[in-house]
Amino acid sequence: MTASITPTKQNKSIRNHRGSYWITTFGCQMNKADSERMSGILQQMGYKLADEELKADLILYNTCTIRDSAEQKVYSYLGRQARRKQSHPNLKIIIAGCLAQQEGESILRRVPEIDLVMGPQHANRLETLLNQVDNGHQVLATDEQHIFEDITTARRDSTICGWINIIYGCNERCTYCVVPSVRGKEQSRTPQAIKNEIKQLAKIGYKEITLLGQNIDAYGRDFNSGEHNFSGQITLSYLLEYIHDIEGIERIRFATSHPRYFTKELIDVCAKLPKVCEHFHIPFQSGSNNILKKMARGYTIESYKEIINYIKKLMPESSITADAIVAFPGETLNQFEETLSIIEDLKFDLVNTAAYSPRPNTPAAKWPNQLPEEVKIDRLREINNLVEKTAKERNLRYKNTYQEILIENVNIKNTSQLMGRTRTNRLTFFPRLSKDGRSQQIGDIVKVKIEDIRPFSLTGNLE
């Protein structure tokens, strides 16, 4: 079911007195970037950010459906707001993102107090949809949309580091993954539109940008299908070279990559371009070729290792991070141990881990050989212990070295410290003042001598 929405003009006085809003974001960086854009739309409409969630006049939950635990958390939050609406009838409740797209009308049946259900392809249409809500309608917007170029101004959480969506959707068909069905087919933004957005960020002081996509290495392949009038091949490699020399931008990152499309050409370009950071997030998901085949990932562990070894050959100090799923349907103990072995072998800087969670309308959810919860818990605990051990071992290479840190903010847990990241994306804390008493500013790039090592962060002193 979809809603046909017609934009309505807003009275200026209404625009200036909309009330307050609160956005809670679940899931990946793509969701966080979408939330920033929707926050920008709400502020342009006249809403102000609330001091706290339970005092807001408009609540927006931007949801994830990658695991069942994320879904249950959303429903818990929705229940709290539904009860609140009984005593605050003018409260607007919006559920956006992947869970909204997946569940659609069933969410309205489960939580009828919701005013607007909108899939991720509708993020740029938030004002249009809210106008319909203001006219007294309960709105469901989950139809497939062409994502028009974003002309909104995002309200970004950082004033230094900005996320830039370059491709929406995913055309892969991994047997465990719900993303293609909730985020739609791949739609690349034009190189010029991306460059214009980055230039605008550079003008207002941003120093680092991260290019985002569910499968970022697929960037441009919809352009190359003949539907667009581009001369030459548009790829992620091309885009990195195209945007590289924008004045003011010091660092460029990108995520998330797919091993099937991570080419040697791309690695060569990254090694050549000085602003591209030596940090690559390339999920491997399983160390077993048999499991990878069941996942329909389209590569082998051998080809994955070739990618990592080539990166390390050209950029020896690179940080490699990844994702892994344990307890996939039918995974044997030996196959699980193959996953542990690849972590031991490749010495990842970090691996995001998850126990397999059956997702609606995915092939793997229907298979009969699901593993029991106790096996999932045991394997997740074991792989997490190994990841922590390996991460700390990798961090030892920073001990007593000087690292370039882009200052991003004050450490909220210790306001005498600043925080930032190395080029390899390792979170680093250090004092506000240098030894000679000089104060550092957010946005500065400083040299820090690393002294204390932890599995997932570093601490040091200014040079």
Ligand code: SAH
Given for the second form:
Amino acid sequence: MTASITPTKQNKSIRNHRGSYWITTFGCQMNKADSERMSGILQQMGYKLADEELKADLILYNTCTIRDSAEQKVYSYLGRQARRKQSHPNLKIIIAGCLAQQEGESILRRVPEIDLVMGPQHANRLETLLNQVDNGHQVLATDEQHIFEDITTARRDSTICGWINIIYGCNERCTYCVVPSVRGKEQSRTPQAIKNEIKQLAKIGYKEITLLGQNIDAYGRDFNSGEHNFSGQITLSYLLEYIHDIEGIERIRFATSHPRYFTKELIDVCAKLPKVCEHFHIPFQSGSNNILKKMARGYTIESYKEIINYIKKLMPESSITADAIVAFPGETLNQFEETLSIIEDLKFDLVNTAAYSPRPNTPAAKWPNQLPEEVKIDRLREINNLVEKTAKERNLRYKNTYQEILIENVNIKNTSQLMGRTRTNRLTFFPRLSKDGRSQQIGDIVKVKIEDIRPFSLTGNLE
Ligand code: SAH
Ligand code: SF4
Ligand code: F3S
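Follow the form predicted on its own with the form predicted in complex with the ligand, if you could.
Shown next: the complete complex, the earlier chain at its head.
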């Protein structure tokens, strides 16, 4: 997944103009949120957004390393900029994010044109690090950091929906996953800091917030240790109640949830709080208990089903999405079929799928029972067909219903249309004008009658 940051608002206290910048973001929402904060810092320093990547004076790649393909993509982008630097020696090249953390100094050896390598825990320190670059240094910032509260205003992609980090890092040790080694230990932000950030967003017109964390239902557990004085009472359930009533915010979402920590109490709280949307992203990774054990996920497929069934019991309209990995080392055909059958059984609204990719410094990468590439390709194709079919079947329930849509933007592919999402997170397109000729505004919540169903989006008309 790649995204470039598009202009939103100008920051008022901008210093002298320093040149233009361009950020390309790879990877997950955590990286996107970090990019928005780094974009805010660059603007604060006096950089302006470039018209296009190849004209920018400063290039920042915020990278991902979750799979080998994500890593290779970054290197191909980097090669292009390294060549450009030969004719534009003042070009600054920054590599941030998870690949930067993983590779550290070796990325500088591989691409010596890079000026700054910075891990995700250093995102808020961009100004300090760039000042060192301006003093003529090639800078490597990958040491473990306590993440300080950010005082810069993030420059966000959307003017309606905002991402709010609530917990950084991950303390799990899933045997396939590189995240704990690149994002470091869990660090929860205080409920007060989170509430303040949301209040500020509400003040400038934001309507929806998504709380972010790699393992979000672990929120608060690090408060039991370290320098915080909180007791063990600070949990995601507590936080949802604590931030719920902020005026102006209409919708609250959170991701990503880990089945190991997803409690009945949390489901009860979600069902009770009206702004919490009926969409839950809870990766199951595999339908086989044997594989789950080898992945060190810490739950069984039965306990996973129990969670989903309880959500559906309290909130029957809910959409459930997940992630799954196929062709994990040693996965038998039978075990792969168990993953397919959980998708048939639980009828997911969407499943993000991937073939297992061995990652550096992870236990599973060293196991001898790796599966051949052809098996990975076949299993991925088969699961994707099933996911698409199930998603379309699930979407049929929307046909001819009225859905509450928060208007997020114009549909860039057809500007006579607007786009938004249902509370259940389904992307929905509809004409800008209602039947009586009124034009709807971005940020409005409208009722849309759903008429066309596709696997991953809906189209309808205003009431
Ligand atoms: N914290 C989340 C997942 C974060 S990574 C969780 O625990 O579920 C996002 C997704 O990438 C994972 O859910 C997993 O499906 C996929 N993934 C992670 N490592 C992978 C690997 N080595 N190969 C293939 N897919 C992987
Ligand atoms: Fe990776 Fe597991 Fe942490 Fe998710 S919970 S980020 S899969 S180690
Ligand atoms: Fe990628 Fe890092 Fe996110 S590895 S998926 S950008 S946490």
